[in-house]
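This document starts with one chain, in the form predicted on its own, laid out as structure tokens.
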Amino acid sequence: MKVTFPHMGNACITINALLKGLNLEVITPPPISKKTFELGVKYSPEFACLPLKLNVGNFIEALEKGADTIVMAGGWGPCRFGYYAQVERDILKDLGYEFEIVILEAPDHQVSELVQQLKSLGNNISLWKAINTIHFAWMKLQAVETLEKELEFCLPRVIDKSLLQKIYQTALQDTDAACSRKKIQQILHQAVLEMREIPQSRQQIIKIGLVGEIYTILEPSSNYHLIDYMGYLGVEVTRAIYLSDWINDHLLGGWIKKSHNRHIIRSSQPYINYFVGGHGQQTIGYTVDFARRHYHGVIQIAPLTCMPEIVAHSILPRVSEAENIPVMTMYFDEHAGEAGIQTRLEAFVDMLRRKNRRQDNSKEA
């Protein structure tokens, strides 16, 4: 069995550790590129959202490298994600590819169900081995997200941004290759130390909350590396969603770490008080939360035609006015242009800087 999976940000580091720990041969798809976009767009329905198209591109490239089994998450609710695996399977079968697809359905907060699903996927492994593998993969995920958050904090502040990026990328590669918990801790400690030692400028930092659909937030190629670009503009970006939060809240029922989901859902009221699929309700809740934590602005991002985020988008103007926080929405598909995206981001940041200066001047007066 040669197993592959779709890319979503740095999730491949965790998924590699998980699948290899289950004694499976892993075929990691090539990094998402222009070719990946072209393959996905060519063979997917025109009005399918961008994540599905990128998944199809990932799978075609991995199958061409010899993969014979696809591992894909399942889903439920109004979001179309629950149909991804079936649609992608039919597309690839029509193209003539021979493969098996394994769909890991959400276990309804029962950790034992998740362990059993992974154990059944593994190649003749014990229950104890499956539990240890999950724990090791979780540790890698925690290390990766610590690096991501450190990058998001340091990038707008440091003078030598290319050095920061180099340290970050090297640490990710080393974490992917690490074979022990001790090694992961050493890599993380050293990388964070080096990142914090880079000299910092004294420019004013604008803080922006990033809300929206999970794939578009976590996969840089789908948002045209928005977080990095904002860092170069002197903006500290805080994501509403990290992969560990999603796993903890939706797969493990808050079992591993403290969940903030209840607080976010409460924050979304009275603007929206029901589940609309995906992360639509959380988009509203996090926007309110960012406003009350005195962030300068919020950016909502999502794939074009994403229904839950369209619902949230219709409510955000009222939230923006009531909570006194500027909000900008950006939708992405294969027709989005990098220059136009960067222009909109620059204009939004300039507006926030002017607003912040006016507030500072009024306080001094």
Contents of the next structure:
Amino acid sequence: MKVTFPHMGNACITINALLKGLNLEVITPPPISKKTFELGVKYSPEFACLPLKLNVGNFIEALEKGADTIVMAGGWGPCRFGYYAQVERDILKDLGYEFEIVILEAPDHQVSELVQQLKSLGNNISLWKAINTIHFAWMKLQAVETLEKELEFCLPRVIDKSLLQKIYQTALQDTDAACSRKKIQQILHQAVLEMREIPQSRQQIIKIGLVGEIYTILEPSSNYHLIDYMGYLGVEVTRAIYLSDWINDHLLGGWIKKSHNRHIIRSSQPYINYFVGGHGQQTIGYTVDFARRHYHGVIQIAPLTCMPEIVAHSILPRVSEAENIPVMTMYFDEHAGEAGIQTRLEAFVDMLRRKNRRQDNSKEA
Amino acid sequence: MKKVGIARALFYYYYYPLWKTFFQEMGAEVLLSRETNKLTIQNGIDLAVDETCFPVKVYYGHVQELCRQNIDYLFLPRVVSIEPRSYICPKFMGLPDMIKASMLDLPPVIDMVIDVSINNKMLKREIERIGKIFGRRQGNASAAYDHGLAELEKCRALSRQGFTLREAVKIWEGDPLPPLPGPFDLNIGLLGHGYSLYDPVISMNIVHTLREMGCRLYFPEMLEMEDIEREAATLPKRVFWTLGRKMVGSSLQMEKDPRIDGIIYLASFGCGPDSMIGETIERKMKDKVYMLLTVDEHTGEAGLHTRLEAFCDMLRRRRSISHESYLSSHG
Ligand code: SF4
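Next up, the form predicted together with its partner chain, please; the one we just looked at was the form predicted on its own.
Now the full complex is given, and it begins with the chain already shown.
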């Protein structure tokens, strides 16, 4: 059995650790490239959202590399994601691929159920080994997210940005390869030290909160590398979504660490008063939260036609006005052009800088 | 008498008789927005975000029109779920919040939550809550709601006979029975979300056009619920969108129906469920011609007309060919 899975940012490092720990042979899909886009777009429903298309591209490339089993998550709506695996299976079967698909249906707040699902996926695994594996994968995830946050903090500040990127990428690769907890800690420690040593400029930092749909936030190629680009513009980006929070809230029922979710949902009221699927409520809640923490602005990102985010987008103007925070929404699909995206980001950041300067001046006066 | 405004859009098509009866028994007068027209569309496009689907834009337009009338309450239901373990669509779940965010000076809103995804309890509470708004005693509103359901059933009986939901509501309101269109030489299954398909502006008059072209139309509302559910259950995973599942089940049932020559699905551009369901059906259709039409506010009526004509011609040609081969092989 050769197992593959879809990409979502650095999630592959965690998933790799998990599947390997279950004694499975893993075939990671090649990194998302132009070819992945092309394959996905060619074979997916024309009006499906971008994450589905990229999943399809990932799967085709992995099946071509010899994978014979796909692991994919499921769900029960109302967002389309819950039906992805079904449509993806049909597409790939109609293309003539032979494979098995294992769909992990998100157990609502049942840790034991998840452990069971993973255990049965594993190759003759004891319960103890399964739990151990989950723990090890979780540690890798924590390390990866610390690196990501460090990058997001340093990128707008350091002068030599390519050196920073190099340290970050190397640390990610090493973490992926690491086999012991101690090794993971070492790599992390070393990388953070190196990142902090790079000389920083004194340019004024603009702080932006990034809200929206989870895949678009986590997978850089689906947002045309927005976070990196913002770093180059001297903007520090804080994401509303980290994979570990999502796993903690949705798969583990807040079991591993204290959840922030309740506070965020409370912040979303009275602007939005019901669950709308995906992260729609959180998008509003985090925008309010960022505003109250005096961020300079918020950017909402989502795949074109994403329903929960369209609901949030429709409500954001009211939030923006009432909470006094500039908000910009960007949708992504395969037709988006990098140049156009960058122009819009630059214009938004310029506006924030001007506004910021005006406020500083009026404070001085 | 208090006036309650109801938008002639979205779930108006599925629930108007219920809502009207209910509010009338609450002692209110019901004011309906006009049929969708150019102004409704223009207002909707101006008010809603670009990326939203056409039917929701049209809803904004209807609400805007109601706000300019002299009404005491605006009925903005939050239709989350009308059956266990299923949803309509995220946009229906956020609709009252979306409308409130984009229109200032709304009249007092009755944002009834309709959510039976788990059980009926919340719906019952909501009915009583609305009863209180109209000064009704406990139990009174529930009785009115039940009465409304009975009226709705009358209307549904009409749609089972082959009237569109829009025609059925009109007949229920007392309009004379329209003359049966005809003659027909083709039988076509026509699918789509009711608020798109039966709104002549959104659907660009597809119902009328097809009838004029000589097609007898079969709508999902004409099928037995049991048949629809049975066919839909042949999919490996239950479709958790109510309308989506109804469309899958209907199309599979229609495929089996020997009377039906071909099937058309009218999808909305930008509709999430349609983007998955339209193709899922296509993959399942083995024996019948199927056409997926995706429309939005930019679709031209002329282009649609041409495609429908071509579809009908093709069906007629196919039929004559299969007729000939039948003759030759047995002659
Ligand atoms: S189901 Fe589709 S058409 Fe209906 S509101 Fe949702 S996205 Fe729009």
